[in-house]
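First, one chain by itself: the form predicted on its own, in structure tokens.
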Amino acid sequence: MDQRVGITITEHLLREQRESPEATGAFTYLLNELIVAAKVISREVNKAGLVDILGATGDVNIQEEQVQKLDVFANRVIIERMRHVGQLCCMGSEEMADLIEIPPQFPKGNYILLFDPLDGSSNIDVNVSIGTIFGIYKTESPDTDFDFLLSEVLQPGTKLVAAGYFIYGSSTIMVYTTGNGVHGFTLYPSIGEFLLSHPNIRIPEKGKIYSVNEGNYRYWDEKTKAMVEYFKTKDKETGRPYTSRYVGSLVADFHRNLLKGGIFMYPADLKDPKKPAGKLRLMVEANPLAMVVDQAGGYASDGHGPVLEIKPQELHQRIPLYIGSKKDVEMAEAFISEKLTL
């Protein structure tokens, strides 16, 4: 594949399409429409301080979290942009309890889009990087009847055909994979195009950064406490201590570690009895990022095994997440499974 820095995302997608004999163009069209939705969201994020789209709406979403105004906007943009493309049989959003039906006036296809419209939205008001996470599956049967879709949607991450994220920060960047490596594109506002800026991203096998909300320390079990202490303990031979970096936007912490190496962790804790399995959502957050990091040479685990191999039981299932450089995640996994102790 041509990895020339500066080629457009459209050209990149078309080149991938030409290299796949069975490609019909439907998938390329689908991704192009998602990119347009991200451009619209990026524009609104960049002027958030100038218009009345900051702050909470007063509503609570399916995750029992305060809904931010930009959350609502981003969710609506993606749904309205994607429902008419003719390639989707349904969608699923982190913001909505049920699957999103494709209206009967629009044609359907065999792809399923799952997304977190605005990850890290609690940071909007303080101008911290936020993002959109997405994963795309394909139905395993030709039937696109909405009544039979939930079983089609609940596929393990190994079945993803594409995944990625858009990060809205000092610049807007799209990182994605279709199972043929990981590539990053930066939006150039003056021409309105995403241009290839990070070809064939590879995460270092071992990093020097750990990312975790240590404010939850008192709610962790002893295995988790020991694991974090390991990363903080000085040991010249193993390159410790690690540097602590935690933004509080999953997509921002993940993106930094993908480029520089390290581990992001959101362990299970006892802080909220309603969420004993962890906070992050398997289908719309963990699986897409797990596919990205896997394709970049890293690893994602729930503490006991690969995230991508988990068979989901429900649309909004939560899991613990350890994701990043392969050796760092394997080390965390060893602590959680009690194969290693301090």
Ligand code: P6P
The other form holds:
Amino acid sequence: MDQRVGITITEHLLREQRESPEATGAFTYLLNELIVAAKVISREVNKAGLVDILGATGDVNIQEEQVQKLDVFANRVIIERMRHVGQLCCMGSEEMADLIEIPPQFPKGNYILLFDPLDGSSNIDVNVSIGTIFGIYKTESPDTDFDFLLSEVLQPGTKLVAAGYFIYGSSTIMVYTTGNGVHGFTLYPSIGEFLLSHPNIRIPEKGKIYSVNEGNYRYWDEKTKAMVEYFKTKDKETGRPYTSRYVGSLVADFHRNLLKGGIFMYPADLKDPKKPAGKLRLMVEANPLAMVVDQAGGYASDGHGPVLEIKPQELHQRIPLYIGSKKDVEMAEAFISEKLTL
Ligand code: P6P
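Got the form predicted on its own; any chance of the form predicted together with the ligand too?
Next comes the full complex, and the chain you just saw is listed first.
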């Protein structure tokens, strides 16, 4: 009897490709190569405790964050694998100040890959789930001189052709969308394949979980404090107080809320005058996850409107982020944009 192992990610991508008349296979090839990079990262993350790859390198990245060795490794794996695929005109990484050029010896393509190679790095050596976040745009002008490509990269999230993440935890899971729903795959190390485990993910319209770092309370404005207080206030009719869950790893917090429902918040705060809009990055974190949650029936806001509609001004632009169950994010937005007073 045919012991089918289930639908592999490659089979799923090919099915999606067949449903797009204009598809040439270039995108499927691109995503498959990114998946190989994620498998390599997953292997290192899962054995990090056994080899000297834990801990910081002593360097500091563009975000002025202590660079962990696995950060450097993950960033290098993705860049070195993706630059020769022949489907990209450039890349942007959370770890790199500027756009990453495709070396002249490799063919270029029409796609742009933006990624956070290993989000949640502060959790690396305490065995908490971490992840890779990616977003893929297309450009109509792939031959634009590299010095002028940034204008092709700074597209609103509504223009993303694909987005998703890999979460390296108790198992390695890939969640992605190309605009036809959200699908999750679990890596089976014994066969080295991602198999469909979460078809057509839908986030509950309203949740019971709120995720925020309340250690930043004193740095929030009054609207933010009132908004967080709302989720903590007892009210039987609206199922409050919500439960607090905060891992400090965006991919882990987002993934839990995507499956169970709830809201993740990283509000603007006055903790670091250089980062008045909060900590999270529009291009490599907020936009890709906003596409995923939108496709799963949820919502992502910067407190005043849809994240996906923000016109990016710079590659490492930060924004406040409220993302998850639609009704919860709309409630948070009402507080922050002052459309609501209780
Ligand atoms: P804080 C990890 O460094 C990260 O970028 C996200 O993964 C996470 O959600 C956030 O920072 C945690 O930040 O300030 O609460 O420690």
